[in-house]
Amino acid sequence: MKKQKVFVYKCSSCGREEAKWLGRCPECGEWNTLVETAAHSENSARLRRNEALPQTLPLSTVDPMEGSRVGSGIGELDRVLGGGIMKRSAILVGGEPGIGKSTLLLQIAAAAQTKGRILYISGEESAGQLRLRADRLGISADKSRMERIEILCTGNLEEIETVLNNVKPVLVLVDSAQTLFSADGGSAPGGVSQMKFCSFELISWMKEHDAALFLTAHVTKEGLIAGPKTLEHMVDTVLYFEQNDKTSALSGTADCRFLRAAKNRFGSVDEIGIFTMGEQGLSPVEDTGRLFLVRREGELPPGVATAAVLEGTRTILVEIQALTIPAKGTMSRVFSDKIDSGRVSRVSAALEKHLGLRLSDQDLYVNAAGGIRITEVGAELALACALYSARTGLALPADMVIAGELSLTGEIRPVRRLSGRVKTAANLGFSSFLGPAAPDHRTGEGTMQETQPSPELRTAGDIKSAIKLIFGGNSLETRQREKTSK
């Protein structure tokens, strides 16, 4: 007799399964989401391919080149990746609809530097929007580009299964996650469910096969990528793909997208790739020293001075903008999204505890110039120079990049790669560098002094030291001294 097929319910939130039906899942507390769905073994998908059991190996046997990387021909991506897209790799990429992933991954289709067969594959687009977009994008003008490059528009799990066995593509992408559908997964398209056990098939096929895999995913509201947090940690890789917030055509970063790995088993998380959509689809931006820098002739405003911020092992110059208010309420209130908010606190806590500067009752307005996020700590001392200058209205000199870590006792300490940062501002023509004096014992780098002689050097071991060197006597606490003589 043919054997009765056995039913489990499963929750289409987190996952999880049941005997029997149950109004409210017990992991994660959501109310009718469990779904009847046929069980199967943990081995029935291994057993359905007539694959043989799994042999050890001792590590002395293992190939290195094995190990070896594949460039995708996206210099920027590259980076970001850590040198290349790493073979039996799986990478995850999210980003916010209409933001370019799409784009990315078919540049990524043409521009990869391999000689095996690549397989597209969209759940969201047809076959002659793509070829659109690749007329659009140049690529049509390649044949021999276009002639590697295999489509396949659908969703279905079992039919992408089957095209991967016929065509042993070496890079396969994904458009998009959210769009893999399987008769196993349970649930409707797009859920945790079908997400988790179409995303591991592809995985694991990946892993098999000696290719490399590239998943696109939608974000929430949050910014976080749409779907179970289980599929972050099945990839290797995870790239968030951000746009800056609006159009700047005073610093002329319109359309500029950065691109950010969360997790990376290959490679550092520090990296950031900068690309400009135009016409020609996504660009890599080379340059990256004056992008974020705003145009302007004469002096600079209050509230405004230049950090050189180091991203990955590249030093970027930003300009950070501050404005302060009384505050509208009883409680003042720090805006600030590009800079984290604790942050911009703590650092107008330290200005208040050792300058006497009050800005416990004033609203603290904080931006990056160009949209861009930033993280690191060199960032904290300009960020203290432009809300001391917004709160008293002296404006900094515009020739001067400032870096160096601002801690609560009022100490600057150093950062690293100092020496480059120094190097990057006498490139683009600043006469001044403001920084720590104390040396990086973690990095080895020597103080201020034992750097290039250009531009001028001043080095501060605290924070009123620093306002001196810039202000000079026209400093808050210069004026106070002053009016307490008189």
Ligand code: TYD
Given for the second form:
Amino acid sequence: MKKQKVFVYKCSSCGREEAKWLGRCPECGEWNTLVETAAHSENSARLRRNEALPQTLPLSTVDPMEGSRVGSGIGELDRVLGGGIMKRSAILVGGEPGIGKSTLLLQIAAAAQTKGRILYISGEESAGQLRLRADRLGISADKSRMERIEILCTGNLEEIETVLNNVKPVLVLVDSAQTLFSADGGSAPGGVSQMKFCSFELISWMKEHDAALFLTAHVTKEGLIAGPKTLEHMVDTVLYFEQNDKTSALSGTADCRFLRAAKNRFGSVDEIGIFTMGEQGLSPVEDTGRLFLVRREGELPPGVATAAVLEGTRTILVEIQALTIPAKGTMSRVFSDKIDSGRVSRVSAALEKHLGLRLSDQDLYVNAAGGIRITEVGAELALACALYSARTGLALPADMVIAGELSLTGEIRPVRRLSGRVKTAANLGFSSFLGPAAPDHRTGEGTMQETQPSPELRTAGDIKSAIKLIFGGNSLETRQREKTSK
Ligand code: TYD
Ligand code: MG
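Switch from the form predicted alone to the form predicted together with thymidine-5'-diphosphate (TYD) and give that structure.
Okay, now the whole complex, with that chain kicking things off.
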């Protein structure tokens, strides 16, 4: 079959490609610059350079790359990567400016358990600045580590490639993709196509030479399109650095930074890495026990419930906070960025339907202590209890941890790994645990006996009995009476 030639319209000024002709380039705004050119992918350009005929190979003979992972030397990063840095992998680290991307890269350079040389390429900072940072991080004290790190301060791809071929590093750290440029990039420096072209060339070099690559890219509030998103398809792993809301008065905890995988060809995307930024750079937080709880003496205020949720392989306890106030507009609204607002609406609808608790005329505010984003369904029952408590003004017992999924029918569904959640609550000294009544406790009960002192396990099959169990039998009737007397 004859292959059809594909044409695109390419801007002679910035290199942007469009499927159809336009009078004005949408990227650089120049008029009459789009010309018809034969489309060729970056891949075919490489093939042409290699001159070799493409060969297939039997799947059975392919190297399974077992044992090709090396530890990054940073436990929390290894956790997110799925057990270490994979040889021949390209890892993109995205995040807002100031979140700690450059710091993380330098710490990886210092700690990585690789044997060969490490090349740190910075187009953002001077060698002097890097040295200052290394001193601050305490890397400089370790001579053997310092000696294997080579620094190159440029964004010029041709220079970088020359150095790569000379140094032959096993680990390459590039800060940042946005500073890369090349004479062959085809458009103005700093543009998206330059960044994509240069990143692609670096990734290809690295795959051919069995190295691993870390690449940073900043996200800007306005220019999401021009940031890391445009590189996601090229790399094996995409990590995003996020920060909790330090200014939030509700989350009275330390400055935490979360490293989440948005894409991972070599591991799960459920795991998160938790760091704090201190005087000596980023330090991993392995003991997350009390990180998302608020220290208090005595009673809980209304609107607060403690949830046991799963984050990848670990269980964390999180304080969920809710506030309800009469809606200001004709439409009630949900303000919740740590728990999906669709989920908050669904849980409040279930409360309204099955308990007769009026929430549809209220504005709902929901937050999670420590600024962690919660996506796990096991937090729904605690969310329901927090909303109920906020609306009624009745506080939950301070020693209670809650886990369960709430269905639209008001039933409480079983959750995964209940025993682990109970154990975490026990370890942190909570004395009661409210969970689903449906099976799945088989393992839970065994663990309960092992942990000393174990929390009292209480179960509820639906939201009505859960509320009765927590707030006492007449709390529902009281609500009904209040409603009718208003
Ligand atoms: P940086 O890694 O430069 O962020 P990015 O590369 O993502 O823009 O780090 C930014 C912030 O971290 C900066 O405001 C200074 C702070 N910081 C510390 O608090 N402690 C440290 O040891 C270091 C190196 C930086
Ligand atoms: Mg930086």
